[in-house]
Amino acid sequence: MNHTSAGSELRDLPDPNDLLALAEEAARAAGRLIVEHRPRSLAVTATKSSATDIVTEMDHASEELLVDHIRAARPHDGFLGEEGAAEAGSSGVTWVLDPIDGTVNYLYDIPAYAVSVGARVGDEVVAGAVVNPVSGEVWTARQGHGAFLNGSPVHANPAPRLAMALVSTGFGYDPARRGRQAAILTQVLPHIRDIRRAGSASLDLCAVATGRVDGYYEQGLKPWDLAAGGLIARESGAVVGGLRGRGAGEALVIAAPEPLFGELESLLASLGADRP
């Protein structure tokens, strides 16, 4: 008895080498159109939460580069990306994109920016990849087998005690949730050795996973921010989470080495950090 092509496809899911191998050459591909074809005057295209939330030009031509490259390889995969690819696909995997994570440092032309690429079967995220394109820095993880940078292993650092822990967040783009942020962050900092904020959340868990900073917080990530930077700083050693044992999500991520995710996760939650 013959099954349908969809079937088939549900019951062989693919390699997460394969998908890892796919998300890191379509994040290259898009780094490279976004550095080489920048235009000398780049143009705010749209808003969308607030009139800060920008996208330019090279937001949608990155997009449309991934989506294009991962297609032609695996036509029955589903997209969710950022500028508006939103595709179910029938092969049960589905690959979350972040054309340009850190837009403003991009339009500023601030070297802090970065192409987001993640492979989720179901609701896991199994492989991705995070390219910084000035820096030729690449990030790669896929589930179970560790972080990477550049091809060799990265760990989180060993967990320091809170006060001398180095931390970075960011902040929301809606003025009033900026503002509550910053009042929470007035209140964090006499509890650690300092903060840092970047300007790209995957860039940010990717730290998390090099050890560039000792742990990470930031409400308002949407699924793109989190896919691939959160499957890399899980594998690097640290935990991923929300408030109150909750997963991480749009209410807050926390990223952090065990125990200092619990320290982070019990000042976080006195200060009522997730409330929308």
Second form
Amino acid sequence: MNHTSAGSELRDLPDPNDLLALAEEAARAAGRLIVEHRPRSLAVTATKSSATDIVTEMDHASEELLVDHIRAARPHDGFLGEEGAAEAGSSGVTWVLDPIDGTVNYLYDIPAYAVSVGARVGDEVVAGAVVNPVSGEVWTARQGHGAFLNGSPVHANPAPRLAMALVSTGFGYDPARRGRQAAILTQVLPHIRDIRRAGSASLDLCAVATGRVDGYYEQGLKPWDLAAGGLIARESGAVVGGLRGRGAGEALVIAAPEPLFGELESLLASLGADRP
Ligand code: IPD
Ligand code: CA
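With the form predicted alone in hand, show me what the form predicted in complex with D-MYO-inositol-1-phosphate (IPD) looks like.
To see the whole picture, the full complex is given below, headed by that same chain.
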């Protein structure tokens, strides 16, 4: 624990190494849970923004495990989880949790889903882990210290020119938004090598970090889709941002190394890809 003075108060700053270790440990434990206890016929327990935006009993079980695990180690931290965890906490650390990112893949037993755990201090994600529990791949990053896959450093690809770029994307659940995203995609496709839609935003961001795609863009991401994966992509050498100098957020997320980021940004800006 570091100590620094903020005004007249002494404030405890958590060691980012400790946050990273806890993020990884919790995400691995939740990953084991969702794989080992995946019911043979998985029931959809609720829908959210639309009929196809599902939540299963295991989304809830995974989020509960993450919160319990982290709270046992750090009782004063806050939480922001996709399935409802929402606590301010008093330590200055907020855990941003996606208990299953790629829930539709999970439902269909497509092995491309993840548990995503990011530790935010103020507005900055300082540590994060994304675990694909089927492949056993664990991506981790700590702000300013690079990105890792199963402990080995990973780097975004050297940027190809746009016409040679393999780009991943995703679609929101709202039918009207999906329609607009599809229309934009038809205008992106002629300018790039090809497109991939894997079905898990955090894994898409980790794919950029590992050079499995050259870039990624998507509208409509929530904080839990972006927190850990965004840090991992940035720490791998990619730029993670929005259009016209805005930060990455719900309006749009682009992740790619420069100068590909700039080329994608200009193309997506010309198409109004961040329009609600
Ligand atoms: C979704 C996935 C998907 C992306 C959607 C997300 P969920 O998250 O990350 O790839 O296209 O925007 O909402 O619902 O599976 O946690
Ligand atoms: Ca989810």
